[in-house]
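Just the one chain here, laid out as structure tokens, in the form predicted alone.
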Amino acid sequence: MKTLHEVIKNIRPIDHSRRNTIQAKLDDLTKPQGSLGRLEELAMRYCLITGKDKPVLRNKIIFTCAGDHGVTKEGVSAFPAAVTPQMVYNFLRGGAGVNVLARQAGARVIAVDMGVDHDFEPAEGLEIRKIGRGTGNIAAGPAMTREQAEASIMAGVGLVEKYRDGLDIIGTGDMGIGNTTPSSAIVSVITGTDPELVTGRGTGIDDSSLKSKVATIKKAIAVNRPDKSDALDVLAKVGGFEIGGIAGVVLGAALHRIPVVVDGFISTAGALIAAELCPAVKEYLVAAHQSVEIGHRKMLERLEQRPLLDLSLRLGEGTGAALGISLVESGLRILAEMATFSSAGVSEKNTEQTVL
């Protein structure tokens, strides 16, 4: 497998030379120009990313990366850490929110053990890429070593490498009790924003717990002093194994010119790490939705992304990504299946000037 440096070096900016040709096709469809708004934008972006003229989405995968977090010892979550492996089993049984919405979108869900404090037996729909049995408590020291941070990213790249043949689109998802805390720390460090302004309630903590959570993040940043100019250092100091895995999935998708639909707050933390390592990946991203988590907006601004939806979602798992994949497919179906003015015998806009 390539090294992280080689992966980054081989990611290329998108070729925009076909933009006018694709736009002409969109404009020739039986509708006022631009009247399907962001669906047309999604069709355009997909074609530019992949180099295809009339693509069809057949093979869709959502990688739901899971990991445990030592910072849960600080009481930052309303749920116990035992929920992480329990939810992975729920994914495998097809009973989670992401499974329901993925079935609707026609996508497979691949659950990925990036660092769960539990030993899973091999199972269909499960990838075991465990870097460690949960991260360290970031309030007391680094989440992981720099080597583990790089390994988590490369594990995500490896997922794309394994499934990439015929893969049309990727969605990202997460599972990890306590993982909004490292995600808030990541956006705080990278954007230079006070933790109070980017820290939300996660699984639904009360006011007192939220205050404690903010204090924990401030302590983690002070103890670890992550270097904002070095995304790998930020991931190692205050991140999570599943966040690193998501960053790797984003990098792998960009490397192989596969559009990647990014879910909410934690997934976007992974995308943020990827984009800080390689800014070219921003063009390969589709931001599925605006999360309720207050730090998500800062992340999207940094990534120069405008989310497709705002449905007050905060579940994670890849639920928003499943909805986003459906919207991408809608845009592509418009491009491929809608009649043109000439084929339908419909008159185009009257361009003659009427003199009164």
Given for the second form:
Number of protein chains: 2
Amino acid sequence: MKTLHEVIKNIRPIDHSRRNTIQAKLDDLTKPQGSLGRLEELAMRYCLITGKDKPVLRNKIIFTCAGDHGVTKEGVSAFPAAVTPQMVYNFLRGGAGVNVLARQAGARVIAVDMGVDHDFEPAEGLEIRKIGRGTGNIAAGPAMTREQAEASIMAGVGLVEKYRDGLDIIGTGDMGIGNTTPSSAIVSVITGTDPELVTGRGTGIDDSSLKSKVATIKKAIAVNRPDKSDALDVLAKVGGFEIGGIAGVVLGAALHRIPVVVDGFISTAGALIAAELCPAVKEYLVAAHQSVEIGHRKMLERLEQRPLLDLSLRLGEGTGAALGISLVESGLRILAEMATFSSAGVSEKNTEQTVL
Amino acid sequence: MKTLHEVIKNIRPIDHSRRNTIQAKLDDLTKPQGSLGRLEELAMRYCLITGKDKPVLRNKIIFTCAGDHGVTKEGVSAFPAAVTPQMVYNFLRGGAGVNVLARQAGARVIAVDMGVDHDFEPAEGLEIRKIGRGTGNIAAGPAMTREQAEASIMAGVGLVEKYRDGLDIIGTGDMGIGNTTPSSAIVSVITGTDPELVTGRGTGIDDSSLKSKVATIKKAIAVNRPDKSDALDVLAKVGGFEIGGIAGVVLGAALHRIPVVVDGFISTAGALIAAELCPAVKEYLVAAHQSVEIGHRKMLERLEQRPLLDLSLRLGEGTGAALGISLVESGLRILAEMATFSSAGVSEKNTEQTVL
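Form predicted alone done; form predicted together with another copy of the chain now:
Full assembly next; the chain just shown is listed first.
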């Protein structure tokens, strides 16, 4: 795909015509109907998205998109901006939270330099798709140009296109000191909610820093006047390069009918941009977890998603997505591996007692 | 251990003196403090219970305890009683839900005949600890004698003692057509809650059957008059053999300082009996999930447990426990495998920007 417009035009709604067939298979397994709850829902959704019958998750990738943020100058984070590139190196060495949980889930982590203020050498597991060396300070002007916003999204689409052969599931993740600030700004603008109600403590700021963070977001919105009906404008004015990258990963996943497990607050900001550009992507999303960040709930409502987990996570990186991928796999294993009533010689509901 | 009294006497409260040491290790990992939420809590709890520093989960067992229930005569279940032994065979062949999810979690399933109305031949993965061929109909008299109640619990303790060498974690599970009825009766009696408020649809009964199930439970309590201050009396009068077995597994786990992940409604009824007998066991429990069964919440409150997952599960067998074991493993992997700030060269909170 060459342009964002083409990508959006080619994303199709999910074909629901196979729903009854898949439901019948789930109901033939040796369990009361529906008794595996959301695991069954996940199996259903995966089959509908991919068009497959008894899918097996073999190839799983978490794209952890990294970027720096000019707004860190305003003191919005508890950590110094240098942590962004330091953590990218940590991803490459396999020592970060997402690496640990991805290994457990059998997923690869691809770290993506979407706009880190540091020059990386090429490395195994690293994709360099740099749009710029950190965004502009949104409290003083736009994060990026409209062209850069589109380029960041297309970079995310490009990632999916590069890896999509045999790819069974995608997780999203983020790294970027300061990036809860643009994420709060995005959800505030798109849902028309006061910044106070969607701004949290990120990596762990105190009360006075939280007040100043809210003021910074208000200023960013006042200075930039993003147009809520134009998601590309919102991304350009108050977003981030890694948020654009994640939006692109989500669009690319939907384009190629690959289910995408969305991590927490920053990833969901990316998914929100994607869904505002193309509402059909909502059906391709699995919301991994409910983040501690207070703005996350508003995003999920807008995306019509019910998160799978609620474990008080607020790390990002794709840690929640790794856990979510395992649950999708649980649902698919149930569908593929459980015995049926007839194969196991188990009596069905409301039947007479049968002799063993 | 020879008697239940000795088991209870030898269960010790957890030693919390290592809490600060473990917390310091968690806080030295490359993430904002506490940002992995409940995964960090699980790691902490596991270390406190076992006294280990960087534990690895290698040997995991789910004990799926099965028993039949005389009360099925009252039409309390949507499935015929013959399904109990049929499902035990399904466990042995690896085709049930718990087998699938246990395989994913790397856990073994041991099926336990605690009181199925069927004679099993010895088989790999089956423990025959039969107390009786199904309980008495609790709507007409006691489920079992007091001696049988104690024997069922001691059988559960014995399971842990047989397998405990090198065992890192235990999950509980149940199979028994009709067993939501005694579980509702147990929570009703112990917490002094009206049966209406703690009785659900089990495998999927309709409205009129639900009404009759509530009436059956009321009758069982009226006929048997269980003494709420005597958990053994409650188990004997309105319980089940597999519920006693699960109570014993929980007590045995606490006795040998092995964390025990408790499945849904029926398993939690077993844990409730165990905790009424010996309140110290509460600290050894991990509540895997919030069941759809409405009485489950009351049980968890009484046990002071917050469940890890809420996935609308209502299958039992240990399916939720398998998922819960994976989350405990996630917490332990975080502790054992993540890089520290110093080892990864990552700047800590509120430090000056450092050069990479």
